[in-house]
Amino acid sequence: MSTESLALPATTGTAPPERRLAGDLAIWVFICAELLAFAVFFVAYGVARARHVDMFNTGQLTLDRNAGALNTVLLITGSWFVVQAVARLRGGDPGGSAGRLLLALACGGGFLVVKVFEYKAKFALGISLSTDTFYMFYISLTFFHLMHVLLGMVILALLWNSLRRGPGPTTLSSLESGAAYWHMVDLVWIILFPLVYVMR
């Protein structure tokens, strides 16, 4: 057997990357303890429609379906703009990372415009969290999302201001966290619209 076959591969000198977890670790368990609020809500959604199934099913056709996809897609591309918010704060661009939020929050903005024509159109029929089981979730779910919604403004404005005044040392790993909520937010609602105004 020759030495060459013994040989060992070539190494570049170089270790590879550091894996991390993007953002605080105290995020990460504040979006479980999220997340699992939400699969409550959502598990009690769904047994009390196992039992009202026409309620429910009469409820959801007097949703507007427009108006939450049209939300959707608000959500869906906000979170698309704090991802190229965050690559950019990466790549050396605190200008550009804090354009990204700025369009983050007016996806945001528009998102919390078409839910208060939703409500007002719900009100304006005399619907409260009183007029059936179906309202009760519906007006508690989505006003409960409506909350995360709002803070989440909140943070991506914090962040916004902190870039606009110069990045310092934590300011990447703070971004990446307001990121990870935003995203939760998104997902959240992802799974809501379809439960809530879709399947039936």
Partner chain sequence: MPFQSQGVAKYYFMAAIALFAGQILFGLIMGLQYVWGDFLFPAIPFNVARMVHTNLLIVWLLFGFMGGAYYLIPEESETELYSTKLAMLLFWVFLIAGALTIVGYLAVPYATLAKYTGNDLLETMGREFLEQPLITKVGIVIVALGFLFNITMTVLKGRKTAISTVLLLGLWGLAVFFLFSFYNPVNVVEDKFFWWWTVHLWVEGVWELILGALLAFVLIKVTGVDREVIEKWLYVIITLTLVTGVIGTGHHYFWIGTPEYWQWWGSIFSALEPIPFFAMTVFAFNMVNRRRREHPNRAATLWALGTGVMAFLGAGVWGFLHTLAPVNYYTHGTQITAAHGHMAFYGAYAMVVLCMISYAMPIMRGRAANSNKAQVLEMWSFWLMTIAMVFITLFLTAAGILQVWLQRVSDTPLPFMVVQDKISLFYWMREWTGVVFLIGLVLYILSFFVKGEEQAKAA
Contents of the next structure:
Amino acid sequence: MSTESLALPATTGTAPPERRLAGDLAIWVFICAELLAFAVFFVAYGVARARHVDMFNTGQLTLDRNAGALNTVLLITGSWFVVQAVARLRGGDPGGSAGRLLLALACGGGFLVVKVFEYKAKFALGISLSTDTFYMFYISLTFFHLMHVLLGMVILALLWNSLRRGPGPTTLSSLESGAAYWHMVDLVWIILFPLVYVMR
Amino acid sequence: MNAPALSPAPSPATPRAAHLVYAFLLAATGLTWFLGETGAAGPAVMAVLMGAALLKGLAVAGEFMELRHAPRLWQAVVAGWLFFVTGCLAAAYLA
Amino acid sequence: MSGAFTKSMARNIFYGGTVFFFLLFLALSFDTHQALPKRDHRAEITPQIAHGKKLVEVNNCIGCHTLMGEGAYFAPELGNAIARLGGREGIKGFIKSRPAEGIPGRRSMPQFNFSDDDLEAIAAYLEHVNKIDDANWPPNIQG
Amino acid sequence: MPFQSQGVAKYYFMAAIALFAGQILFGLIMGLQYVWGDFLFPAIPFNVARMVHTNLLIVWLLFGFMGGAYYLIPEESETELYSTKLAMLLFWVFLIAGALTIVGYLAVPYATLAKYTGNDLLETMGREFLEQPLITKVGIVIVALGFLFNITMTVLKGRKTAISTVLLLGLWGLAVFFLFSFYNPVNVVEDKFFWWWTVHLWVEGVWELILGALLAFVLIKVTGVDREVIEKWLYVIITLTLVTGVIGTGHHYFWIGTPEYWQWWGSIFSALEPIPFFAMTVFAFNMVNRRRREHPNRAATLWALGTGVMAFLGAGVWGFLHTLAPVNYYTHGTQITAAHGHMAFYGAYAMVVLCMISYAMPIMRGRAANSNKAQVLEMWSFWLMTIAMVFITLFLTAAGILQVWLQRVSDTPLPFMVVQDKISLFYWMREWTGVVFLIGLVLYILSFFVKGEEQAKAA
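What about the form predicted together with its partner chain, after the form predicted on its own?
Then the entire complex follows, led off by the chain already shown.
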């Protein structure tokens, strides 16, 4: 919490610490592209909803808010573990870091399970992309997001594997990149949940 | 306060701020869920929901994604995205 | 190393992103495949309609016309031609009446010398196309 | 030219330019038929001229891509081509097969051609851009496989770079997605659905990988910027391309009987499609500004920059103009589409091939760059063709807007042919601009024959 550990001989003590982006710049370019795609999707939802308020409100009431809230908790908990994984690797504890990644992966897995049950219930009612505009958006947005969760889990699994085999010089940067991506998936859901499940 | 990320010395502890953010995220999610369960609707509720989403997003971006310590341009990009999206959704709701 | 940008990271994102979006595209295509029978009335396709489609293809009709908006923009839309020309008889009469040497100074359809069976097949095919649920396109009868 | 076998590219490039000239000639014929309806009727009806025009475009671009690959791959792999003989054999096979197909289009009625080339065995003909007889399609597959074998073996035995990997991916993708041209179900909706898997996934998918690789190669050579930097950009651009372009296929699934959610998916993702093109423009200018050397071939640099700008305008801006479903509902299948198609193909693909030719041809003829006189002439041709294309696009856009208004939006919509008469002024202006384009092309060809004083400075 203090700067005394920066035992640089030439430090005058006045230079502010360098601002630093965690992770590879390439992943941030990609995150921006993804955020843009979701932004367009969200705005499209808003526009479509404004044109069919009743249809959207009726459809929304049929959604499983408990599942949505549970999934929010799972995602933010997963993110919390990922933050801890990064901190542990920085602290020179790759084993602990790998453990936290496993916990995050478990949260992601929980998200998938909840989603599968949620979809199963909906599909059993014969709801599909072609049912109406609300369900089109509900399925499209959540499925598009779900695939991001899956991709995020693949990334975390790869990172876990490389941590387990012993970290190299680029492992921290890779972990930071993967973490940034995982948090992005979280960030999107934080908008998606109130928008699709709650806001009437 | 913002030195640990650069520090060459081991700092195994997760920043305390991250735990606080996590607690805040849980609380805000609870609020969102509660509003959904009571069936509350209307512009005021919408403002609370979007406001909560905005604050949650800013917290995740700032603390989890470590943008608080990142070049200001990147901070602005993600914060700008959050303001843009929640703003557009609020506008579309009121339209 | 503020703002590092590694080529291997860029490459991984390329492969990951490509596979990701291609899988998504396949998933949507799969759903489309499930939903299509309700929209394309495939159960009603008779050998005659199939023959009509083949005639439209081997005479390269879309070299001048559009069919549901796709093709060349030299001659009118075919998707709703059956409605515009007044049913099967209208279509058949129009195709039959094209002068072999064209119309001086104007665009004209070639004279294909179709048999009556062929004309009937083409009309049946165009009637089938007109029934496809294509989200109310074109905007009006003029195509 | 560091490797002897790169020389085969010369034949491919010469064939490409010759076929390009043919394409423009038939373009002018069609343009005239738009305003003078019975021109050449019934000898060359419009549909035949159009087939020749579009098929020549595809074939000359393929020649350009193959020539570009034959030039680029040995230099990137730092090894001679796996087989020069195979490359030359395939060149003649492809050229003769292509020429015979064009002669077939012109000499006999299309239905007769279909009958005698095996269309009854497997019906694949008569669909836009895929009009080729079955035997030609099979020939294309064989040539493509031989070519890919040759190129892949060369890469495998030599150095592997990001540029050659991306180029290979693009070329393999081109071959794989062409296979959908053999699938023609009797259900017209499915037919159209998979038809786009060839057409869209070519021009808004894998071809862009080829485009990116060729452009990156030329930029490394003419700017001297570090390979690491250029290859990173290349990965970012093609990622954006495929991320937006694959689902962007949906913008063709609005009105052909496919479910209506495509209107949302297609609109959303294709609205993002200009981004990779914008990135490409920024990339080209950025690299040229950061150049570490003054390459004597200034014409090639001009083509490279032009590709970025014109691809962004044609594919990006003009594509975006009518890609949103509510707009496309009115503009689908009108001259707006034609306007976009012309500028996009010229800006993205014609120009990148010309850029590659402009860079490689002088080197294959034993000099780093052409004489100043020849380069000045080439730059004139660049500006004439490019500006002519801008005006062709503008006139077609104007024609399209009027067409949409009179035929689809107004309260008393007019019949198609009546509207065509009313907008003929724009067709005339387009035709005259087409003549300017042809003049540009003639100057381009002449620039190969201009001798000059300072030819020296070997590569």
